[in-house]
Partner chain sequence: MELSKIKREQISNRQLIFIIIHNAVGTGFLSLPRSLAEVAQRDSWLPVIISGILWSGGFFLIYKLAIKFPNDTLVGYSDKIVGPYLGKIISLSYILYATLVTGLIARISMTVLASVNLPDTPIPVTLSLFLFTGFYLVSQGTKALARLDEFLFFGLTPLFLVLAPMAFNVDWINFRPMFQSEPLEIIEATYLTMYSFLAVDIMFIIFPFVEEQKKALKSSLIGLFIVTLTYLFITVLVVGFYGIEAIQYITWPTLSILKALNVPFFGRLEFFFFFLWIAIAFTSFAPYFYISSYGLADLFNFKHQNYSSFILLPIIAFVAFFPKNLLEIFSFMELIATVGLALTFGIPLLFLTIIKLRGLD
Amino acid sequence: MWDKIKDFFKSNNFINRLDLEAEEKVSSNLEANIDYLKDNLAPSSDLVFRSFHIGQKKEIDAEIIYFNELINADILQKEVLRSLMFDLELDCSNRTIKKEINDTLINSTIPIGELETTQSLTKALEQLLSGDVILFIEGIPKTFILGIKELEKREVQTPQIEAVTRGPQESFIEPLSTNISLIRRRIKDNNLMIDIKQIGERTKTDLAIIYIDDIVDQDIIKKVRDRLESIEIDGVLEIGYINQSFRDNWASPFPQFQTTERPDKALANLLEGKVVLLLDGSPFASIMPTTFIQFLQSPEDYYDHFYIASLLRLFRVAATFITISLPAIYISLVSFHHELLPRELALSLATAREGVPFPSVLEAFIMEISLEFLREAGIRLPGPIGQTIGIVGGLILGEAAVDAGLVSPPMVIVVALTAIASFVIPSYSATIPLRLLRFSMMLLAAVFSTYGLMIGWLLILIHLCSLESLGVPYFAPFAPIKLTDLKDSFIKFPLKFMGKRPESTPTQQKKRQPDKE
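The form predicted alone, please: structure of the chain above, on its own.
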């Protein structure tokens, strides 16, 4: 019965009033407020309850509560406690002393930028856990929230994963405030919307939903908000948690949302009508919706001449094909179709494989798995050592395997070319599923020869055409075909011919430049 009544009030916009009345209110009694916090906070050595008296005559009791490791101690001592204890002059015989304290504290006494009041103890507790300082005063049924948090952070650095030869050399870092500033500094538009909400029942991590209000399609915003509301989880530690919760097809190996560490890439997608999510504590942004072709594009494509950008994109398409298919093609030719090779090449391969005790498919698996081991070892080890392990280890292992007769020299060349091709793809998150698909293609080629290759590619294309990202076709502009969007797909047209935003993503404004009146 209560659920039906609550749904009725919710449908009539009265649910907010019900929730407000259900919240614990700040009491005029100082001790009651302190007891509430102590009952709802686990004992912790860094939690400080500081009692003091307000005013020079010390006639008004007050309590300030904070976590010692999250606040700026100098500002607390010099600008807050000193101002309240020694600089504030109040006439305690005045009957309007409560109003005087409110007005004086807010307007003149505490010289800090972030100061707000609330009558909700629930909100006060949330702000305390977020790193703010809260102040209770005897006789005043509200709490003062002082924003003097100070968190350790690293400096903005150059991108480590999405490095480019041209373009800005900045990357996102962990604090949300810094990442928002990197966006806000570059888009001076009054329609830029940044909506911050908390996610995670226990971590209550700040999440920023960023979009340009007069460009983005409102249905996309609604889908993003609805999916965020549906997430029920103890904690969200990285933006990957959000991406996994948003996936339309959880079984697909392909990333259905784009992740980037580059502010300029996030900005470019905002201008195309997409939504960017930033999570406090994560140095990556999530871009949604996205299409597969975007994973083969790099920000520097838009900073170079269109001839150069188009050529590089074609290289990346070829690298994608090589990453998935080259070992499988080698297995198919060596095991089944010698007649497709020139006579000299076939004899050379046969001579090279003489004495190798394994069939070509097992030979390929040995080398590919060994390479994956080296790749993962290089990532886990410290930077200089990891690079050395990846290069020297690969050379030594390949040479030793050939000398031992476990693999043939042509197979080492094929695996090396495949590994190099995988590094050409700009998006690391897109490279991983391509590496996984390589093993499936090798098995299909070993069983069905070239027919296995065709079956594999047909299954991949069918799967890509069936995927969606927040309702946007994943394989657009090829399926369904969008002729306008083909100007910025495998090749890139000059900017003068790309006056419209991509049709694959619905937007309110189709033109990049509005008509001048």
Given for the second form:
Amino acid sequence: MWDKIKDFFKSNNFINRLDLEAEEKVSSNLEANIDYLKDNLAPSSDLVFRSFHIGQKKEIDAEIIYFNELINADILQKEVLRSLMFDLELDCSNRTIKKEINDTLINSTIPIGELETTQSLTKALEQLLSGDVILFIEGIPKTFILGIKELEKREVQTPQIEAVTRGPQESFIEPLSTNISLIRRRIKDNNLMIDIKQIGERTKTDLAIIYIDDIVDQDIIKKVRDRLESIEIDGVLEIGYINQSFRDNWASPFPQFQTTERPDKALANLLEGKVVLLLDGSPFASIMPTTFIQFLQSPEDYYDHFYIASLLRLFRVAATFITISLPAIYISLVSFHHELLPRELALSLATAREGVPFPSVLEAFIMEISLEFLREAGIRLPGPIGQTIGIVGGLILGEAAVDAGLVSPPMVIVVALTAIASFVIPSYSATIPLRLLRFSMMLLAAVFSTYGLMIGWLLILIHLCSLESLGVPYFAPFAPIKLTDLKDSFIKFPLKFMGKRPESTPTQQKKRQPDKE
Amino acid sequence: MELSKIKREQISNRQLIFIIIHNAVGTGFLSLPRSLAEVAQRDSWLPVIISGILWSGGFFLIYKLAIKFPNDTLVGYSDKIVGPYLGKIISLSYILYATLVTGLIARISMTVLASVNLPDTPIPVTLSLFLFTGFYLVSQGTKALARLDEFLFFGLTPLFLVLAPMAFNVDWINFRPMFQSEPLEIIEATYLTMYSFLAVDIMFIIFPFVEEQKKALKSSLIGLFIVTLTYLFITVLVVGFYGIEAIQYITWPTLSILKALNVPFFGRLEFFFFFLWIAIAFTSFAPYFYISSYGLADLFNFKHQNYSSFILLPIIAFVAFFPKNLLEIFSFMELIATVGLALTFGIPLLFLTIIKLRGLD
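One more: the block was the form predicted alone; return the form predicted in complex with its partner chain.
All chains and molecules follow, beginning with the one already shown.
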């Protein structure tokens, strides 16, 4: 009974969907094949059925089917149709015609690199949907799939979000093939593995799992594959969909996987035994597993001198601290603990706050929220107008608010400093949870002052300690402490000392270079 | 305990060291020098060393017992050794003891907080935040506890090293002439110091999660050594700084000594250290919450420790509110610590004897 109900729902829900389990074979009858396709495809206007005759004697019927916006029409006419219609000479009285057509077509008639045959109609249909041309010939129980896709794409551009002063200026773009070429071009390793899978019940988007086979830990790869299998979704539009359904802890505000638009960063992570996911249509690669400290590292660090890199990284750690807690510290000092401040500073703060009508908490909230507004507005508006927002919002509004006595100048300094600090962090996706946490810290500080601050930090630390990314501790190398990994964490040692891959991510080869005998 | 859970929550031996250190160094840290100086006078450093040695005996006993049941907590093996009824009673009394300690540590911490930092905020309010944080940590499991302790040890210790230069201010006359106290006084002082070291009993619950159990004794002794060293340092510093007369009028001498720290421009640095102390108090409170929570979950076969934490939260809150003032807190603490001493030495001795007699090896 239960099974019947299940079947009923199944048949109703998926009535228009391809049932991939039951494979339809290509029949030798041309009409039957075309009827199958017509039955299973919505009658779209961009779907073309073109029937013609093969060979100079025009005796054999054939049909090509394609979506005319997805293919290169030029190649189709000049290379495929012309050669089939005019160049092919066939003796049709011969009984071995089937074999001959098969061989000749593949070997000598159609000058196209991507040409394969299949006996499965289901596969042919899939390929047709993904932009290939399929060809049926009367009397042959096979389909020819011609790969002459032509998709619109933009040029490879300089990275927008992860801009660096020094380092490669290329970034990923939407088509998967271009992105794979950007990676493959940089690493000529025979163990580089690119495994393309389709994901999304309807969109059937290509997803490439990229890793270096003899470095990556097999458990991690298995976890990636298992989680991919478990994704149930009808459409995947951006790599963020994959990241969200992959997470170890769905409730955490922290990003558990890194996304990057830089091929060099993706490659560096591949070399450290990580897995890179690329999704067709998304200009971001997803790197997994990820540790928290990676969000404070920029590719430049590795290209620059290690003193500078270490200093910058320390600044970024400080910036993280400031982004989360500076307004909260200010609130707790001003409204609870004047005695903690040095006398002169306390006096000047008190003078500055004279006449401000709001308690410091409210003041901080007003300023922080308007700053977040400014930031959002700046992103949405086109470039030239975005600058106006900066001037109107930042300069005029801030100045006027201070002049009107609504907020105190130290508060403006605190808010501005916090905003600047949040821009210091190289990864945009990492600043989002920090901004979120800042507001909760402000609330805690407003109620519990410095005790609230300490508890807030403890909660954040506990959360960071408990997080894992694909089974790798998120807060490594600090907790658990990995001494060798500390060399490349909040400081950076010279390249000479980095002979080993990071320990926090398990790998097959611990050393980057095998010992030279 | 289920094997899959043990595997999922495994901690390294190094993490065990930090858990023990953080568990032991907590609230006792603030008042120990005073109570020592009251009883042992000029020999106040001696009881610290003696109790360090005594506790290593405690570790040895528990280790000897626990190594025989590598996949069981106290709850598991007490059933096996003395039978389900008596075993459950013993486990339950141990869990009850841990719950009482949890509540008292939370209360002491909040009392100190109220007296130093937040005099106007009602203790129930600060306490509920403290308990919530503890609840969150316990819900995240053994690994989170171990990693937090590990991180805080490396994060906080360097900051407390600023106390080191204060050693120059120690007046050694406060310790001379040596060995003048009566043996009875030393014994009493040792007894007092033993409370501050109460942390050994975490081995009853955490042992199955330790990665290399054979080396667990070594790790725990290293932890104990560092704890002893810390207490010794604090005692010598504080008693030497204030002298045995003045110290008896100061409730939290370790906090007060920080007032003597003078760094130009930064006004009152002791508050900064007080905030860090909140983290230290928390890490000494959380393991007891963890013990009672995991113990109860193991006893009733709960799937997740959250269920037992929920049951325990109101009890802990009740315990924390029970004492009316600081004096009552201290007398309760003495009482419970005595029970703790009896349990940590008594249970392994009793069980080991029964194992010998019944030939359970």
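Predicted model only: the values in this text are computed from it and were never measured. Positions refer to the first chain, counted from 1. Heads up, when I say rigid core I mean the largest set of C-alphas that superpose within 1.5 Å between the two forms.
Once the cores line up, the CA of E344 ends up 2 angstroms or more apart between the two forms.
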